[in-house]
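Shown here is one chain on its own, the form predicted alone, set out as structure tokens.
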Amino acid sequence: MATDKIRVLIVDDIAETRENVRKLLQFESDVDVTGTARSGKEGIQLALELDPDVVLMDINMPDIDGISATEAIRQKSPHIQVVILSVQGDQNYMRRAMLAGARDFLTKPPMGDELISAIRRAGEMSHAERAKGAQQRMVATTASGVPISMSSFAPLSKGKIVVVYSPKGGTGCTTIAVNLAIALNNEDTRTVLVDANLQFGDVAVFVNEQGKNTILEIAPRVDDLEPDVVEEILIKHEASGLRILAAPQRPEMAEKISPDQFTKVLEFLQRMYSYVVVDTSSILTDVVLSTIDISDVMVLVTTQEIPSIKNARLCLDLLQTMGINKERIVFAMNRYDKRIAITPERVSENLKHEVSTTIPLDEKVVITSVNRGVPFMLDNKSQPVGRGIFSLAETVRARLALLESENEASVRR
């Protein structure tokens, strides 16, 4: 069927390369070349207009390089999968491509079979992402935009739990969790933000929504919840479209929620949302430990301060003891200041775990956003700190896709 064809956009500044690839693909009955672009900017524009399943992207172009173009396309259309082509098979290029959200990385000129296999894998992923997004939109709203009962539909495919944690207080975990959740949330990937700091959680304060419903309305009846009831209880953050499950309003109320109840709540939310982003306390309570245990990816936050790095090392050792796969940990450096000699590279080397994302120091933007209760990803996302969060969101997406493909491969074996 024509609708099952993999629609491909070719982006390369060399006309001969574009034509050679187009000719190669015209013999594949399940592939349809919908367009070609001569530059990164044109590639971004055509990706928006043509909405292909797969973009074949050259890495070196005169205006915008392929990695920046990939990032721009994936931010606007997460279901579009990008396969990067580069004359250099450099590990650093490959890493940057994956962090930007690329699905695959091939050296030029690619072998015919290798290219077609990569397109088919990416096409399959794109079709799955589109189907998931369509199902979630159908489940979430009627045509008029009014929430409808979700219990009448089949359960969605499981969403992903993303935990944001730092073993050192004051490193900016809540700031990261709130803004990361906003970056991940769109029509295709609806996101819920959960506060696991049950005694002194600040997530609701960060979005100026305190004094509303909390997890206490859900946890005690976790064994007989209905999706439409949960949707009503969650705080609806109008400015971002995000859904929020806040911590109790008083510290002593934290005792009313058991680790078992909390993890059941998260697992229930997985059926309703693509991403469940969880903010945590630095103290490893039973609730935090059980949340880390069931998470798909953990964002481990450090800063350039020695106590923070020391605690990150202890945490990495503990996670290894707990049997947490190293691939599940996205190591991020917050408040990165280039003037300080402790670089991400030095920390990566010292802790034997790569710092995959840096979020730059910008006290003015961050502190103002916290005090106003307006996350900077809403009105300052083009600032360097906003671009750092976008980069973290794409790293998380890429890591989840990598883990999923590894899981699928091990199941096939």
Ligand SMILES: Nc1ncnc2c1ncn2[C@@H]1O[C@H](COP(=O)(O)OP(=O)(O)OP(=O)(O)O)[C@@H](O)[C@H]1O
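Here the structure is a predicted model, which means the values were calculated and not measured. Superpose the two forms; the largest set of C-alphas matching within 1.5 Å is the rigid core. Numbering follows the first chain given and starts at 1. First, how it differs from the form predicted together with the ligand.
Ser117 is among the residues whose C-alpha shifts by 2 Å or more between the two forms once the rigid core is aligned. A movement of the C-alpha atom of Thr17 reaching 2 angstroms or beyond is seen between the two forms when the two forms are aligned on their rigid core. After superposing the rigid core, the Cα of Gln75 is displaced by 2 Å or more between the two forms.
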Given for the second form:
Amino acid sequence: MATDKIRVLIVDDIAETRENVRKLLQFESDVDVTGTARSGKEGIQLALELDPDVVLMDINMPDIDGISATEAIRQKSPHIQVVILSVQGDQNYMRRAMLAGARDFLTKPPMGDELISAIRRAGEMSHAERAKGAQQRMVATTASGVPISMSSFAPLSKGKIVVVYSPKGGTGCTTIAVNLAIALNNEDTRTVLVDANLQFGDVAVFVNEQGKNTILEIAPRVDDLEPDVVEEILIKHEASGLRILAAPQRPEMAEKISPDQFTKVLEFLQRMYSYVVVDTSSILTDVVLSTIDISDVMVLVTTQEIPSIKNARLCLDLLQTMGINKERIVFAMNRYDKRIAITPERVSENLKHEVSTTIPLDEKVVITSVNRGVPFMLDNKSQPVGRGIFSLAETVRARLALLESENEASVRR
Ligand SMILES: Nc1ncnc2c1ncn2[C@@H]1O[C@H](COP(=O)(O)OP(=O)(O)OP(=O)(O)O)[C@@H](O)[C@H]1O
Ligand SMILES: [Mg+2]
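Form predicted together with the ligand structure, per the form predicted alone context:
Below is the whole assembly, all chains and molecules, this chain first.
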């Protein structure tokens, strides 16, 4: 890519909205509005012709609506990232839009800085996807002598293990793991959520699926598994489409599962799913340590409280001793309240590790969702907490793409 500017296509049937968005972006030196379209149909056409990095998409439009247009664009060009701009009250569309492959949602009219940071996140993702695609095509061409399409190449790649860990209990590790898994799950990237808190795991409770199959049904026969058997045993969370591997129902059962069995289960799931998201206990059991060890990316959760930050520091030291590459760690601040003086910037500076995402404090939305057993990414994803999770999902995806491209580059060297 020549300058790595983020090339943006605006799709909206109202001229004034198109103009307002264009004005908001005109002074951003890294953003280039390459085109505007007045309908979903025109949007699809221009996306094909102009090949932008990011499409800003309205939902309600004549001819083809924004959701179908998103789907069409993402099917043809999976590297193009779509940011939906919707009026308030369009929340019912959110899930459909997400399934169609949209990356982010903003409410109209968008605030300038909110819009720009969403575009930058999406742009970064698009650039990483393009780089990955180019490399995959190279590898595919050299392997067989003839170019093969990305879609026939994709199933060969292993899924990614994303472990969510907090060295301080009660900071929201499970809340984040459950909602992140829902944000990552779509038709192209099927996701399974695994509970590694074997004694007191509560993933199943968070999605109101307690009392069903657990890892005890899989772990003892891990050397002899078939994908269709595993698919049968996993809990199917109907509302989200997510698959779940729950912890044993009683704490004393935990010791029946060895770290070796547990990691083998994760490695098996990696062959079936694009993402294996793992929730953990704050206690570093052997199971949690070996999960961290084989994970591709770790989401390290802190809050703005000193004990939590102190533990995050100890944990970062430990991870360094374990030889875990810093880039594998996505540092996230949960329960973020901007009125508190301990800012993400100060924590980043102090711990010498950037806080990449903040998830705001919202007791009403989060506690209600936990008590109802309905993750907020299902019915409240346009709220700030939901957007925090989307942004975390984007960071995780971009980080994985980056690590993969670095990995492939080092293999070729
Ligand atoms: N962003 C948030 N805003 C408000 N409340 C939150 C937020 N995130 C989590 N909580 C609340 O904090 C509590 C603890 O969350 P959760 O169970 O996810 O933490 P945990 O780190 O997994 O805890 P444990 O150590 O018990 O496994 C829950 O009551 C949850 O509703
Ligand atoms: Mg938990």
